[in-house]
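Starting off, we have a lone chain in the form predicted on its own, written out as structure tokens.
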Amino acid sequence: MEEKYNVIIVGAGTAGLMLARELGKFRVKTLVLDRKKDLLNFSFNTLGSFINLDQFGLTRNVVAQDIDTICFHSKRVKSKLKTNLFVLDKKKVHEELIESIDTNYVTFLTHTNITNLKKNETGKVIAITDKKGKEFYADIFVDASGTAGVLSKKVGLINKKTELATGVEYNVKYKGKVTELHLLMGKDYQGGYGWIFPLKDKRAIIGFGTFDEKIVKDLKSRLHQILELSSIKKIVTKDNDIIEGGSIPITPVLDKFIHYNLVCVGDSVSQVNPIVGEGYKFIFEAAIMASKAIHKTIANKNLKHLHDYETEWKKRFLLNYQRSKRTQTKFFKYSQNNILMDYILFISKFFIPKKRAVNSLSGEYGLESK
């Protein structure tokens, strides 16, 4: 019989580090289990964000750069919104998750590739296995292993195909305001979206994203004719030919994450807010509310506790993510066409009132009134 578990998390990404830091701090007998050899290895390195560092025990180490302006482009109109915003380095938000975990309760096992799952005659999980053959058991397992739903597929919580937006991008000399994001949206944007994220020593990522599959084998070329715009040659200049991408679900807004002992967070249910596309802090919070749960449900040896975890998600973000949704549904239409565009961004100026812009692009609507 192999080493039995109180938990097991597979997937050591953005959700599966958070979790396994708050259970140590819990004292739970945590392992950790990653496909990948390297844990700071990711596919995109940057993300803008609104989080706040210091509710989820980060450092300003993390901060690539200190947004102050939001610049959003459409074919004709330019419109800046004042705001405050991090562009964070995701290797350096690892290593610091990573460092933070207490190992006298939390294992981590690399390189091992979970397949399948098993289950008694009433459904509870008792193991998993990887694609050795290998099973490891736990009292509860965690699917944290992102759009890949290792397990949250294969119990039905999220449609085995998964929608998904792809991006990709350069790192580029960068010849802006070093505190000035850019957003690009519009029929010139080739059916998608693009962003310019600022870095230091005078540097920036620029990327290009689509929510259309008919396209996405097409990006690379998509994103050279952006950077031939006259508008993005006066912001970056391309001086490299290293590629990055990688992809977000677009699923529609879930709310359950527990199938008997299994629990699921993150990309693995679509924890992503839909409006920005940007996980970590959502994602974060998330965590540490499966966290709590779990330890609960281990202290009382009762399964109904991870319930817990549905419960407080639903009323801190189920509305906002359904209003987020249908942001998001009208974005991927009005995208389509440069006149609209312009004009939403034109109104957008004159109409929408500082706070609620703000409150609506990190995803917090509902705020504005508070």
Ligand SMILES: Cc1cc2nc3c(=O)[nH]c(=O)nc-3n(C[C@H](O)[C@H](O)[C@H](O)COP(=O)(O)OP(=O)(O)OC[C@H]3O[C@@H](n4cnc5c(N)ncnc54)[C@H](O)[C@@H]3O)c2cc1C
The other form holds:
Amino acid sequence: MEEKYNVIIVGAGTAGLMLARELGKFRVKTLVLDRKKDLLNFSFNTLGSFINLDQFGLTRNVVAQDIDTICFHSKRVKSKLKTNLFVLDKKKVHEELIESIDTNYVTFLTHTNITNLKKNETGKVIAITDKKGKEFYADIFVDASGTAGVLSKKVGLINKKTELATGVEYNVKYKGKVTELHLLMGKDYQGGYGWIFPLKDKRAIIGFGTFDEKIVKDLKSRLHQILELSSIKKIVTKDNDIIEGGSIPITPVLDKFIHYNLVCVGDSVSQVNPIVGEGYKFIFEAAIMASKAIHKTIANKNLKHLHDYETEWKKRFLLNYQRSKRTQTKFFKYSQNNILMDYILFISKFFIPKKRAVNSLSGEYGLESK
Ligand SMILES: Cc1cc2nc3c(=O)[nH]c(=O)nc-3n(C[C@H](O)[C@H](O)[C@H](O)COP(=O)(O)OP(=O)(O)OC[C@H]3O[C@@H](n4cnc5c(N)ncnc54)[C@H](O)[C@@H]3O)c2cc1C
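Target state, the form predicted in complex with this ligand; input state, the form predicted on its own:
Below: every chain and molecule of the assembly, starting with the one above.
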């Protein structure tokens, strides 16, 4: 007889780990499955984030670099915005999360690739299965499998073919100011934008991501072209060929994350912020909301409480995300035109109040919707 858990989480990434930690605190018997062998092996290693570390129980150990200024670069205009944020070390964030998970209640099983689910006649999920056909049983299932959306796609919460923005990065030599993070905009960034995240020891990450699927197939050569721009050469020098990167979902804003006893968190239901692609802060919040709803559901033996998570998410994020999405769509269009981008940057330098600019950028667009 298979062991039955209260909750099975598919995916031990950003969302899955935070959710596992919170469920452990509630003493919920949880199994976390991941297809990876090594949970700390990533396709990219640094993150820009406006996160409040204390809010999520993280220490300063996860900070790769403190930032006090964002420099925006278009073809001819440079504009600076004073604000505090972090460049985070992804591996350290995940290490801290794993260490803080109560293993009396939470069990990990790696190298387990989930491929399917079994529903009963009412639509309720009764089991999930891995590639080898092994079945796993629980009262509640969670899809935290990121852009794979292995369960969320099966039940139709998200389209099977998800729109993705894809980015590539190099770790390079850095000649700029260590507390200045750069955002690069305009035609050279072909339907997206670039970023330079400073690190310690005169290193930085330079990346370029696009929303334009046509560009994705030769992203690496496009990044090479960017590295040859004279404005970029002044700040960074490429000295190795190790390329990193990945994809984030850019679907229309969703607000349904539950199907009977299946709860979806993170990129599996496109919870990354539409405007800057910041996932951590928002996905952590969503995972905490989901953990409370799951705990209440188990305590009251009533699945209706799972919907508290959707209700809370909508209250906190829906307006924010809808506004961010509209801006992202405009940005995609305008970013292909250098003159327009120069103009926008010039105008925003003088006419957008600092607080509003920071709120928009940090994804707290509609603060009034909190
Ligand atoms: C290039 C790039 C740059 C980014 N930069 C930033 C940034 O600067 N700041 C920021 O906050 N966010 C950034 N993000 C976004 C952020 O990384 C994501 O939004 C976030 O990690 C998503 O978390 P998640 O838990 O939903 O998915 P993930 O963290 O991707 O976790 C999904 C997990 O599920 C596992 N999995 C997948 N399929 C299966 C399966 N079938 N069976 C079992 N396990 C499975 C995977 O192995 C993985 O461990 C960036 C993303 C990319 C790609």
